[in-house]
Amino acid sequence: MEFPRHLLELETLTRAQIEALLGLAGTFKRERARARSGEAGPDRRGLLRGRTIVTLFFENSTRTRSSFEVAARALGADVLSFQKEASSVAKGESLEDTVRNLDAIGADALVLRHPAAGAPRLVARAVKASVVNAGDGAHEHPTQGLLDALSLRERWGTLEGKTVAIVGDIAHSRVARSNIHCLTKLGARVRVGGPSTLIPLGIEKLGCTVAKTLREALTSADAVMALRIQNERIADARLPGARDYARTWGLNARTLEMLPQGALVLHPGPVNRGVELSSDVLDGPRSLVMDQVDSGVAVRMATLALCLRAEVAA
């Protein structure tokens, strides 16, 4: 099984490719956990020693950017953090010219977040380096879909036959799209729900079903992922206020009773406490939110290792 040189989306990955990446990420995650407890393990810093990873984020990020940089350093790579405001982009340089210059400098991989859907594919055509999509507009966020699948698979053993509800701003969510592609390929059923103005027409064509109410979304679900409203991507949309949204679509102790006992709660972050999730849900025993962050480093380690053809010994 060969993994592609670029990770641009999950829509075109096969189940075997996803399983291979999750298997390697699971290994890395277990090794990191043992290292934190003081147990010796394999030194992975030689896998990408001498390689240069450039993170280019044209949108704000905490978890994704930080975890990619931690992942790259954990594999021994050098990391260059591109700062848009301090670069020639601020002088009018195009994205293509920017990445061609970074490619000429010797970047081995470019990790790109960009507000325009399709930007990573454009960059992949312009450079020799591997390109990893860290989120492009409302298109996809592939490593987020993978890390969510990893956190769930570790709890369940398999996603086959499980039902995952995704509630919130589906229309503008690249996370929702990547999760639909990833989870369904791994055998799960995906159900989406949210305010009617935030459910795109034809979303069912991706392989999910649509719930019209929170109760319908949560009934018999094995896990629910809450999404925030993407205000930065919305213009002139008829949106509920935060209070109305929290009352009709927010997860709290009362609405959590609609879920089966033991069902899990996820959120890709950032979380608006008291809107998508109440504090008792976010910090409660069902929450996988911090585990998702931990999974993120491992998934991004695996992504960089596979895209750059590192030889990983067991």
The other form holds:
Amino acid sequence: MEFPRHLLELETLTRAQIEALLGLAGTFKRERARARSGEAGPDRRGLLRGRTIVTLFFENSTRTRSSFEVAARALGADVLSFQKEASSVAKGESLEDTVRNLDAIGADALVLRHPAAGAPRLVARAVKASVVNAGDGAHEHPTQGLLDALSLRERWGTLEGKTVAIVGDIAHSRVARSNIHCLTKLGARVRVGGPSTLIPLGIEKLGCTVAKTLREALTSADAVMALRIQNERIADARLPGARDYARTWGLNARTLEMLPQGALVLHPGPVNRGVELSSDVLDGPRSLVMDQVDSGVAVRMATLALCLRAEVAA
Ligand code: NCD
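Return the form predicted together with ligand NCD of this protein as a structure block, the form predicted alone having already been given.
First the chain shown before, then all remaining chains and molecules of the complex.
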């Protein structure tokens, strides 16, 4: 199985490539858990020793950036954290010139988050380094899709035959797109739902169905993933206010009754407590949210190891 040198999107990955990555990520996740409980395990810092990984985030991030950096260090790489405000981008240097210079400095991988869909592909054409997409506009966020799949697969064993509802701002969400591709390739059914202005026309072409109400989305679902309204990508007054949204599409103790017993709740973060999820749901027993974050480090370790051709067996 060949893994691509760049991870730009999940749409074009095969099921075998996704499964290889999840297998390796699962191994790293178990090793990290054992190490935290004081057990000795393999030292993975040889895998990317001497390699340089640059994180370039042109949008805000808490989880994604820090987990890529922790992942890179766990594999022994040197990490350089590019700060847009402190760089020559603030002096007018273009994205392509910026990345060409980082390439010349000797970066082996560039981890890029950018508000423009397609920016990582553009960068991949301009540099020798591997490029990993950490979220590009409303296009894709491949490592998020993979980490969600890892958390679900660990709970269920397989995604085959499961139904996952994705609820919220589908139109502007790169997380929704990556998840639709990933979950359907792994054999799950995906249903999307949200305010009608936030459901893109023709989304069914990606292989999902559309639910018109929260009840329709949640009925007989095995898991629900709540998404934040991407206010920063919307210049539209027809948006529901936070209170309205919470009443019709928010998950709380009352609306959770629409889900079967034992169904799981996910959210990629950042959560607006009381809007997409009430606090008792976010912190409750069905929530996978902290496990998703834990999966994120392991998935990013596996991504960097595979894209950079580290010699590792899953
Ligand atoms: C998401 C993102 O940036 O796409 N966050 C994340 O990476 N976990 C989702 C969001 O911002 O709502």
